[in-house]
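What follows is a single chain, given as structure tokens, in the form predicted alone.
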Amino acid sequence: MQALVIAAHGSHLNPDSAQPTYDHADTIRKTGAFDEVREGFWKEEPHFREVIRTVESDEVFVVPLFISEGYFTEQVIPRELRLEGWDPDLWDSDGTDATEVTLEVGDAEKTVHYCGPVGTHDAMTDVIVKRAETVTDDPDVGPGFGLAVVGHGTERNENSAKAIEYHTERIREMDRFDEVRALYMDEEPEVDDVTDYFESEDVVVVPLFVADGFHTQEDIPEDMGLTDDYRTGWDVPGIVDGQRIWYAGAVGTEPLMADVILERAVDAGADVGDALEQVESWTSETPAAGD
């Protein structure tokens, strides 16, 4: 038997924070690729510490629903799962290369394939582009448009910006959008000045966040000038300094995110049959999680 555990942050303050995790788990559960699919959280129940002990399978694939390698993926989750012999060096990563390491949870008698975060997987690039297609309702969006990939950014974790830069460069190499830039909330270049960084009349803004919360639904819209008060909402597209801003909200609500979770598990050796093809088919016409 094989199980999948999706490890996410969750929130005591935002009841909607966990919804994308549940939605993506439901999508994967429907494929029948795993005997068990479980959600585990840091700030909600079931906790990381408990979830691994609720599965019956001996082989467990743990996929962190996080954007970057760092404190949660390298310290909190391995510690709470009690992964024997864990060391971040086992990933042999420069900040975007983490794939998988296989370890034991001795007191639970489980073999755990601990995967890199979804945010640094190559398939995430496709989810960002898909998010742009969704918000513009245009499967061919690109020519005439700029695309801003927005991250939190923090000097406390250099890997936070690496994930943003990685996908920004991959999308730029597609030569699909007229302009592609990485912007941040807490470091330069800042999303507050989004219109200063684009010449295109239309700019799609995709936050590389797992769930919609106060950053994506309050801070970023107000910082960009889409609205003076997030409580009154904003238009999509909205006009800022004469440019049309197509604000997408968190990329993690895009249904195609379930594909990235599966890709992580497959890279770690999971046998998922035709689940990837099923998810791609189902999510092509599915509204974003939480919509």
Second form
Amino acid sequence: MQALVIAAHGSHLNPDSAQPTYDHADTIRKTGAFDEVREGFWKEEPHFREVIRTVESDEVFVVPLFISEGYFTEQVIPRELRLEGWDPDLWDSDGTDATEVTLEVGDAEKTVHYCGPVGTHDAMTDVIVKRAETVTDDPDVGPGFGLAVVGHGTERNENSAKAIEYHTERIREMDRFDEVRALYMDEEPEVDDVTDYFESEDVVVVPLFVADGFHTQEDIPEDMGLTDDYRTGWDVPGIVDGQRIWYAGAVGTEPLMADVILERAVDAGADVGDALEQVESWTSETPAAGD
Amino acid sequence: MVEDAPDVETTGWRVADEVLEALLETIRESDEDGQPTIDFDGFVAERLADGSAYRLETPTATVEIEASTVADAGASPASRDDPSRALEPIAPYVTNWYVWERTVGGRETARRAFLRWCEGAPLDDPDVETGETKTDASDVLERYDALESGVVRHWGELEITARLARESSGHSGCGERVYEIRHVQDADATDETLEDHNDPRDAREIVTYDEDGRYRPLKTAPTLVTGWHFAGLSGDDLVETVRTIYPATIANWHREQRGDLDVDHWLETAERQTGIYDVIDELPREALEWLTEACCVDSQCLKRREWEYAADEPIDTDHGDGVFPCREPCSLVVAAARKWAILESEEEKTWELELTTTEMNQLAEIVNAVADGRVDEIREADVYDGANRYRARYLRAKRMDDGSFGEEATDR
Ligand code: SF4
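The form predicted in complex with its partner chain, contrasted with the form predicted alone above:
All chains and molecules follow, beginning with the one already shown.
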């Protein structure tokens, strides 16, 4: 038997924080690829500390629903899961390469395949693009459009910027959008000045965040000038300095994220049958453009 | 086929084809001494010394099956009718065996232990020394009787009812159990007045907000809303629903039942923390009494606190009477402890305030009303209650300047 545990942050204050975790877990449950699929949290229940004991399977794939390697993936999750012999060096990563390490845990007779975070997986690049398609309602969005990938910045974690750069570069290489840039909340180039960095009339802004919360639903829309007060909402697209801003909200809410979680588990040796194809077919039904 | 105890009343239970087949198959797959491997909840199968038949023994009746019937079982389905009828006197034992060994399975799992608990059956983990692991002779019949009308158990604020699924209600007649969950406060509510659910995932909605629409960050807070029920659940769906409402409680309860609950006391948990929670191990020892009183008592959390300050240093606060244990300070307590650790580092001062005795008492009334979550219950015009809004506004108008009791109080 094999189990999948999606490890996410969760929140004591915001009930929506865990929603994407549940949604993606449900999608993966529906594929039947794992005997058990569980959500585990830092701020909600079941806690990381107690999630492994809730599975019956001997083999557990743990996929952190986090954007970058850093404090949570290197310290908090391994410690709370009681991963025996964990050392961040085992990932042999320079910030975006973590794939998998197989270890035992201290509180159950189980083998845990501890995977790299979803945010640094190559498949995440496709989710960002997919997010742009979703928000513009156009499966071919690209020509004439700029794309901004938005992250926290280095203040909290230098790897966070690395993940942003990584995907920005990969999307740029696709040659699909006229312009592609990484913007940050707390460092230059700042998302506040989004229109300074793009010449295109249309700019899709995709925050590389796991869930919608204060940053994506309050700070960023206000900082960009999409709205004066987040409580009154904003238009999509909204006009800022004469440019059309298509604000996508957290990339982690995109249904295709379930695919990245699966990819992580597959890279770690999980046998998921045709689950990847299933998820791709369920999420490829982009709403018909222009209706 | 020989019936050994014809005087035993039949139970009105039939052994369904599926069950019969599984039974004969199991008997056929004897161990190396040729002995069948059934010895479960008072139901024992044994091969007679001369090898001519198998004896199926229960505390109330015994049935023998000829060896040839067992040997032919797979090949001659036509002859099934006969053994099936002959098994009727021991049918509950047979279907009980089938349900636990075939349908539920998962020996030694928390899921199985919980389902056993739900119908009042003893744990059947082989290595548990609770002294109750072996079933008392007539237990299965008693249990079937009880299951007939419904066995009711409480798990936190949940009332769980286990019943036998009768063939007449569209079930297989394999001894299958069905479960119902509702809020304990809805014990007497009629089904029609409750919102009907059967998908365990619906429980996520139910647990997210309290009655006033506020987010519930602690799932075991006694603030679960009422007015719903999950009916006709299978065992797996029951466990999944309970898992959603009270995550990890079944797993930890099971560990406790087995005598191996791994408790992490305050100090271990506090010292493990890093980042912004690194400070919580500086919380003074005596603050732990206040913290547990604030967060962990039954009025705030239904888990029974098993952690102490340290293994040899208990915290005096009441541990609570919950069915399921709390094995370490939860994330909510850790987050609150950070605030308290910072607050406790502040120096104490002596204050001089001009208040009448009643005003001083009123301050206490206000603190109590907030701490007991009673603010919303105080009637608008009830000026006899010190925590009444008009009373509080009057006190503020009279004694406070700019929202503070004095210049110094704002001067931090
Ligand atoms: S520490 Fe345990 S008992 Fe205390 S509030 Fe948290 S879950 Fe409840």
